[in-house]
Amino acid sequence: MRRSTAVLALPLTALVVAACGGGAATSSSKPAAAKHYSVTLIVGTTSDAFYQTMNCGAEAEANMLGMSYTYAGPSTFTPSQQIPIVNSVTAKHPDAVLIAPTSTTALVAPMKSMQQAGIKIIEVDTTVTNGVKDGIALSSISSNNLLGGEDAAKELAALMGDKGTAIVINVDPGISTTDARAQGFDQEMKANYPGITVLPTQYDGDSASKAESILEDTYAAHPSLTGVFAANVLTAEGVSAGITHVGKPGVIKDISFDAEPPDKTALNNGTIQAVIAQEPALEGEWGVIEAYNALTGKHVTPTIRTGIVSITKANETADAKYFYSPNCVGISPIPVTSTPPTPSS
């Protein structure tokens, strides 16, 4: 099935930046500029291994290409907590900056005072309402969330035998990622899968906790229930403890989106069939190389799509190399003329 969380203030972004250094190039690589071009990453959260090891990928790219770099995000996936970093960021306007917004629709307006301060802003994971169309981002990079959706439906109605009960269990409505997701799901579910009954979806805020209650009442109230789809990685966190909670691991099949370190452990113990793994260090370069072209005067592509992989205990050591590296082992930049993903991939 392949296919290719307190603020953190941005003073302390340096140390952060000094623990992902693995990706650094030697000056003699460095592209000749007519200028040092800044780059600042803000993430949807810094306590997300998704998100440190797309840092991991952003930095050993702006370091290969000579542009100072700094990292942020709030420490919970919030708006709230993201956009005064956003404003933050913006008074201290480096020329380009990568994003990953909270919020669908909360983070238009703080982007848009940072597009007209002239900062070249590029999407990445998440996305605003008409980013790109709409002139306040140049570049959407992320996975085909859709696709993933779909994907988890596929594996999750083969560990059913395409009957019983699942639910999809999310973070939040309007974000961008994870409304993709479910929808991608749902989508392949009510197209090809009849005899699975899919229960309304239930959100728990980006909280583990929330999502493993979430299981436990909706298992109680659905003696039926035989999948589960957490659409990231804290809601499978908590959807893993209720199961297990339950005392229902194996029988209720979990698929979960991203790949996390911890996700090795669930899919030995059986709490976890299947995860859905993105390539955040990619997005990252990406981001970078696309924010570089931008202040150069060279070809933006609007929009990127990076590859997805669902990993199994069977192929768990074939495609080891997917699982998040939020300590940067093993990142290295990507050279700038390579081909971008295709939308469509």
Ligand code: T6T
Second form
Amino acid sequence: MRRSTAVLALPLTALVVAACGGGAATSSSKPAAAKHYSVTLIVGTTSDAFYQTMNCGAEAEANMLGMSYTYAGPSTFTPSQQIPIVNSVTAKHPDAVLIAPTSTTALVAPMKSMQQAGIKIIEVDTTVTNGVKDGIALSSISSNNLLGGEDAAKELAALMGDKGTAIVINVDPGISTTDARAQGFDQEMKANYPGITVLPTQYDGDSASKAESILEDTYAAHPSLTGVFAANVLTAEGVSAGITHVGKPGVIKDISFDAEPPDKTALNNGTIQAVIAQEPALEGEWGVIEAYNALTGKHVTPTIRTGIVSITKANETADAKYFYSPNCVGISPIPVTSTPPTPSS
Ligand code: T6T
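Given the form predicted on its own above, produce the structure of the same protein in the form predicted together with the named molecule.
Okay, now the whole complex, with that chain kicking things off.
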């Protein structure tokens, strides 16, 4: 099932800004060089295929727009590791920053300092609380994570025959995206599936090995467990390994968020029944476009919602293009004149 908001690339050729030259003539009759903007992407972690794919999209778009591009991020999805990187980037003062904050609260102060230093901020994937509303960020670009959680609940309930015991295994509380996924899942389960008992959410700190242990311990304590929602890339890796370890592929139904390349194998061997793919490359591309719009005095779209696609073994081939591409294969920039997918579209 595809919940897509197509990017309408207008027929105009993409606006390509010369890296140098062009622009109005100056008194010396030497044409002024077009301003050469710089943009940095700070991801939540450099260790997973989602952000690696986002980097591919952002870099491709920046190159097309003639912007200097740099990429940064912590090796683990933690504010304690990300905040020093944010402060270091602020000191380098790029013209714009795309950032996926690892906490809705802990990154507020460092991002406020960055904004007050005059750096244009675009939130990609995650947000801080009221980031755009409070003027810290100019735009927020992400999937509709609440909808993604609802979709996961519907698909898992169908696989479970609307009965049994399920659990959400998540990253940490206080992450805007994964919190929204769990909220959507819980709301949908409570509203429409009274025959399914949802155990309290457990958290793995974005560790696949911890997610595997949680799955195994939960199954040992609840042999009636027949459904799991794994809320992100590394959680999904661990849950899949745990289901294999307890010998219950296809018995414990597994819906996982994100679609990294190894998930193709997991779908085929039945340790995962469906993955909900986001469009990280597109998020990176739109982040650069909105940064460019802010730097060149054009309209900035405050909220952009890229699509989500549910992939099963049955449609895996048809939807192969939605698996993430951390090596950037198949990723190319979108025209800067494309129409952004907004929540109403
Ligand atoms: O699921 C993605 C991302 O959307 C989320 O904000 C954090 O986890 C991931 O990066 C996957 O690891």
